[in-house]
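Read the single chain below, which is given as structure tokens and is the form predicted alone.
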Amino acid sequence: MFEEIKKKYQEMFGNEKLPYLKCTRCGHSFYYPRDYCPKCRSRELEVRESRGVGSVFSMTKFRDRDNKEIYYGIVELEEGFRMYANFIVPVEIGDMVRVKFLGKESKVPFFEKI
């Protein structure tokens, strides 16, 4: 079942649309790919689209080698789940954003203000 998961989060970040699973017995959200609940342990969940929406719950900023800003924090989507997130322009908590697809072959969420 967890190939089947990851396959179908595959077929959705290619189409720009961002997955996360729903438990279909107790109703808990969750966005990271596994083949069970983290609440319950139920096998029984479902991949769901989201709409992408959300606000910001943390934010960091740091630089790289070559000394350009990211932004990186998570996010608190609309569907009851939070994600690790990478963030296209300095955000503040708080901030509603939405989700932006980049990259060209493989498709990478970010996320911009709305």
Given for the second form:
Amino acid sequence: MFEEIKKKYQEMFGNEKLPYLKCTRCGHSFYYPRDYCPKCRSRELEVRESRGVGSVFSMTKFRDRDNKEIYYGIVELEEGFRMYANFIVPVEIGDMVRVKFLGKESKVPFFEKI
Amino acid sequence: MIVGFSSSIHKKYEGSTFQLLAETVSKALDMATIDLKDIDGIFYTVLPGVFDGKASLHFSSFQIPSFLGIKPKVIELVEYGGPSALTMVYRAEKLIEVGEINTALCVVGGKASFLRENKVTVDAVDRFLGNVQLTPYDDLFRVYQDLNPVSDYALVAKRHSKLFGTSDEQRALIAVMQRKNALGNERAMYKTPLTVKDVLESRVVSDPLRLLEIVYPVDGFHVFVVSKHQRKSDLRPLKVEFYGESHWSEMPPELPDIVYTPAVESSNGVNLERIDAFQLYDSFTITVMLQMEDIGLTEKGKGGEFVERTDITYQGEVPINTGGGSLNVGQPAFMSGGVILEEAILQLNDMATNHQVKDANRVLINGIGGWNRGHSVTMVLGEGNV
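Hand over the structure of the form predicted in complex with its partner chain; the form predicted alone is what we had up.
First the chain shown before, then all remaining chains and molecules of the complex.
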């Protein structure tokens, strides 16, 4: 089950869709995969597709070893879950952002400013 | 009661981690006038990469007592990172109280220079040592570029500023006042006066946190001897007057908000009016500010105003991190609960030469640590006088 969820996440990433988990018993939405609900222990979970739109909960910037500026932070999605991500462009807390998948073989959700 | 303690801090220690450990243990046992054969409990902590660069020690519970020549009845590994040292002392006291053991050795530290020189932190050790898992969700968030733990606390500082208007100057004041405390502390590594301007002009490591707001990982150990018997020890018979721990296991994005720490819960019920000095875990300036708020020295969001109107030096009205804290002593093995615990013991024994708080009879120590800030321990040390 846990492995299935993780596989499903990777498949959805491949199709440029942002997954999340919804507990159909208590309604809790979360991003980091577990095969049971950390709020009510239910196993009645659905992998759903997020619209990929949200706002910046917090962010920071720093320079990597090649002196490139990196924008890293937490995004709060409309569906009510939050996740870590990198931003493609500089953003501020409260900015609206949308998911954009980067990478060729294995895709990763980044966020860009709307 | 605590009958002996010692520390060994080096920017870089050339010998093995076991050697450094043995040296520190010897000093603590000498102070306590206790022999190896009298130790029947050992409490310790270990983090990946800080024992001579090993990802882990196979049966550290064997290796550590084995090297030291200790044959204890009880061995316990406490893995809370920063607050581990506080928990060890508390558990040792409890086991002594119920008669399970008589004398325990509490050990915290390791070597941080190996990771530092390889340009990783203990929160990014997976990028250097194979087969280390930081969280159950590594495959989802380790694909991003972060600078943890600095970037994690930068997210907190940034959000704290956004929500409450906290300024960079206010955070810098913490570093400045702690440095004032460090000036008289012989254990401190950094002992040149610091201004707010110096802090603000130091390099931004992860916006908004600057170099002079961030702890420096060093090699070193802190050892505390807790015993039923006072023997020849000249130390005050200190007791744990208050103890609370709290663990928030959520990934930071899943917390209700990132500007709170589990210190909100671990400090629940503590009486701040009776405290003469505070030792608050200071891996970053923002960590200190969060704990000031979460233990109740000031309201949530008012930490900035608090440090503007309060002298937190050892001579001030609310003395905090009276030896300069880990920001100035260094952070042994990426977990410096030992630094703040040792400073509390020095203060309570009138041993804090040139940075002594007058009439220090009760000290609150708060440790924060683990992955991000999942663990918090609040402890008050005193003689137990009502």
